[in-house]
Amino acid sequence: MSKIVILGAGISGHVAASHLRRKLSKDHEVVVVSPNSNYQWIPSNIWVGIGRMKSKKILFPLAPLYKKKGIGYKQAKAVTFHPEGDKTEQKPYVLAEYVAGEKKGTQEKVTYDYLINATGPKLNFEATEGLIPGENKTYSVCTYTHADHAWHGLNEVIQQMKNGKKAKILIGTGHAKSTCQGAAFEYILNVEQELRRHKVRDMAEITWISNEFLLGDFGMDGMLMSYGSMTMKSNEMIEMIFEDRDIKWITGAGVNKIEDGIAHYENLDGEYKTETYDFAMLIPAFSGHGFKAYDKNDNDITDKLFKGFMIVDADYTPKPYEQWSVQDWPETYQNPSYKNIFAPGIAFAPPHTISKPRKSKNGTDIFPAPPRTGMPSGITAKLVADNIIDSIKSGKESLHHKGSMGNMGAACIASAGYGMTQGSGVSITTYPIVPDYNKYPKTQGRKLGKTFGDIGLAGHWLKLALHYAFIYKAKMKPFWWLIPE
């Protein structure tokens, strides 16, 4: 009998737990350890943040589902990692602390045979002074509670505009190294459409602020894509959308301080500037959770497991940007020091950024961190689960399932406005996610034909359909596994 412990119940953790439970007999134990009581379909937070979808529509409680499906569940947070056990516990374990219920505050050694670290990122708001959701007129849509709060803040500004007061709205990234530009992009387009729906668009000035060098970078160094019968750069596509909607933009901006209604930032020219606003939604920096690891003699071995995020089978050798390669990226998400530990999704440490690194004239890094959200999170979680399943069934290590972001495609539908007749979506498919400049030297590292974009009402319908499909899948309804990651 094997015991598989999954840390985290987000997209990666939940996908891994679902596949492990479905494919392994009940002789094997699958346990999820997560401080969250609910599963949430994060992509739909955008619609919660504009008041078009209630948060209850994007979440459901984990405990009843896991009990029904035979998955163990501990509402607890990981504290420290002990991959060799200790002087009193022979088996490897994670020290976890319960965050709710009768056991709240107590700690437990959760032993395992296999460990999947799917803890995702820490939302590192404190990395930017004053960037606190709900304070200084700034908001977030990173969680459903944040998104609920964002709608209340936005609605208040909308009501003020209806009463004749003009407003400035600022949306984008709130740190020089933020990622998840895609979520901010969706939100700014949805906010713009909602202002039109409420007939106050003429009362608002909307500005995009981002650490991207060019619009449409999205932490992936931009892309050359097929757009209808044309070939278009992603920055040209996003510029077209922003110009059509009268959205201004500031790029190459590293926000470093927030005051009440004022965003301070540094640009790549080394200039320190400010942008005022009445409502702002700024994505924070993501970071690892700061976990510590110890060997059986209680010696600190954190550097064997973590490099901010968890170390996996990537090439972390420091080298110039010109020498970066898709071969640097992991394929199995296995920790090289402890072969029974894996980290899919956002939990793994990337070998380097995907976008070209840039510094301001003052030496400040201003460029996006690499995204690993959405589709890649689900795909990498499933392949990790399949490798563990194969290893258990064969009785020996099996790593036949592989998937590098350097040979993996991703489909993204960015909501550009909610509504069955007035809605819109920007559909972008990228292959590969990490550009391969050797294989595709003339098309910016991507395969033209598999990298394309489109805009229209059909994109909204598809994104809404995916919302319901993935909630169905997450609830493990009949034949859920037929829905791809």
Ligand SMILES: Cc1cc2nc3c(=O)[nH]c(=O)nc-3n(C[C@H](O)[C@H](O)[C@H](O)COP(=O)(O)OP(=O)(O)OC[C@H]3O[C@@H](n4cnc5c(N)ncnc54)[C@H](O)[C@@H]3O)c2cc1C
The other form holds:
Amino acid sequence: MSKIVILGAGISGHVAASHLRRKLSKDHEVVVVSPNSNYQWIPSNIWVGIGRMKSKKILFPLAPLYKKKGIGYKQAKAVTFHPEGDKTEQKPYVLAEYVAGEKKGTQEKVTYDYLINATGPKLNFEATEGLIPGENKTYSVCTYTHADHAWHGLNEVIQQMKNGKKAKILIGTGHAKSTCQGAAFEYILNVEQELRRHKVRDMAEITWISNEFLLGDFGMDGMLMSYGSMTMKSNEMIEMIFEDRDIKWITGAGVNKIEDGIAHYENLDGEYKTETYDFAMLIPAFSGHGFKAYDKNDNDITDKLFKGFMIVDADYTPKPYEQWSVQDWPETYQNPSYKNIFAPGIAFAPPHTISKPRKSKNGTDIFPAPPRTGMPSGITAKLVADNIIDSIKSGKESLHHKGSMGNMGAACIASAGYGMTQGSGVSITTYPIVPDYNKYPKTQGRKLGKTFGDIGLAGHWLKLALHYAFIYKAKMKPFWWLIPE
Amino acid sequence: MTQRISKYQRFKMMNPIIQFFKFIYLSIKIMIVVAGGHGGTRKVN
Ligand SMILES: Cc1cc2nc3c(=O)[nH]c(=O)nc-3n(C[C@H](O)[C@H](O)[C@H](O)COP(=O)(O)OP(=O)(O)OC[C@H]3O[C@@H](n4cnc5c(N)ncnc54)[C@H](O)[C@@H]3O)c2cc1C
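Could the form predicted together with the ligand be given as well, to go with the form predicted alone?
Whole complex next, starting from this chain.
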């Protein structure tokens, strides 16, 4: 009998738990340790943040589902890692602290045979002074509670505009090394459309601010894509959309401080500037959770497990951008020191960024961190689960399932406005996610045809269809596993 | 405001009938990218 412990019940933790439970007999224990009581379909937070979807539509409670499916669940957060056990506990364990219920505040050693760290990112608002969701007129849409607040903030500004007050809206990244530009991009287009729907568009100046060197970088170094019968660069496509929607943009900007209605930033020319606003949604930096790890004698071994995020089978040797290759990226998400620990989704430490690193004239790093969107998070979680299942069934380590982001496609259906007849979406697929310049030297590392963009109402329907399909899948309803990650 | 998307393009982007077929086309295309699979990138010795 094996015990598999999964830390985190986000996209990757939940995918891993559900596949493990489906494919392993009940002799084996599957336990999820996560502080959140609800599962949330994060991509739909965009619509919560414009008041077009209630947050209850994007979430459901985990405890009843896990009980019904025979998955153990502890509403707790991992505190420290003990991959060799300790003087009193022979088995490896994670020290977890309950965050709710009768056991709230108490700690427990959760032992395991296999550990999946799917704790995603820490939303590191503290990295930018004054960037606090709901304060200084800045908001976030990274969780459903943040998105609810954002809608209240936006609605207030809409009402003021209806009373004749002009407003400035600022959306983008809130740190020089933020990622998740895609979410901010969706939000700015949705906000723009909502302002038109509320008939106050002419009262607002909307500005995009981002650490990307060029628009459409998305933390993936931009892409060359098929667009209809043309081949277009992603920056040209996004520029076309922004100009058409009358959205201004500031790129190469590292936001470093927020005051009430003022964003301070440094640009790549080394200039320190400010941008004022009445409503801002700025994505914070993502960081690791700052976990500590100890060996059986209680010595600190954090650097064997973590490099900010968790260390996996990537090549972390520092090298210049020109020497980066797809081979640097992990394939199995296994920790090299402790082979029964894996980290799919956002929880693994990337070998480097995907976008070209750039410094301002003052030496400040200003470029996007690498994104790990929902699809790769799900795919990597499933392959980790499959390798564990094979290892348990065969009685020896099996790592047949591989999935490097350099050999994996991703679809990003960005909502560009809500509505069954008035909505719009920007559908982009990228293959591979990490550009492979050896395989595709003439097309900026990507395969044209499999890397394409499209704009229109169908994109909105697609995003809505994905919302329902993935919530159905997450609820583990009949034949859920037929829906791909 | 700069009109970068022509009226005809916009009509095509927002016409529900054209977009219905686009929806099917995009769903299939995305499935091909996703179902196209994934794997490693390193040579196995
Ligand atoms: C607003 C927004 C919109 C997005 N839109 C899209 C989109 O349209 N398409 C797309 O593909 N991707 C999108 N993404 C990205 C996508 O949401 C992420 O890729 C995905 O959520 C990553 O999954 P994950 O499981 O690795 O991390 P998460 O989903 O962040 O899950 C992490 C889990 O770990 C738990 N946890 C945290 N700390 C601990 C601890 N100490 N112990 C135990 N558990 C812990 C958390 O509670 C959570 O359950 C969007 C992201 C945002 C913010």
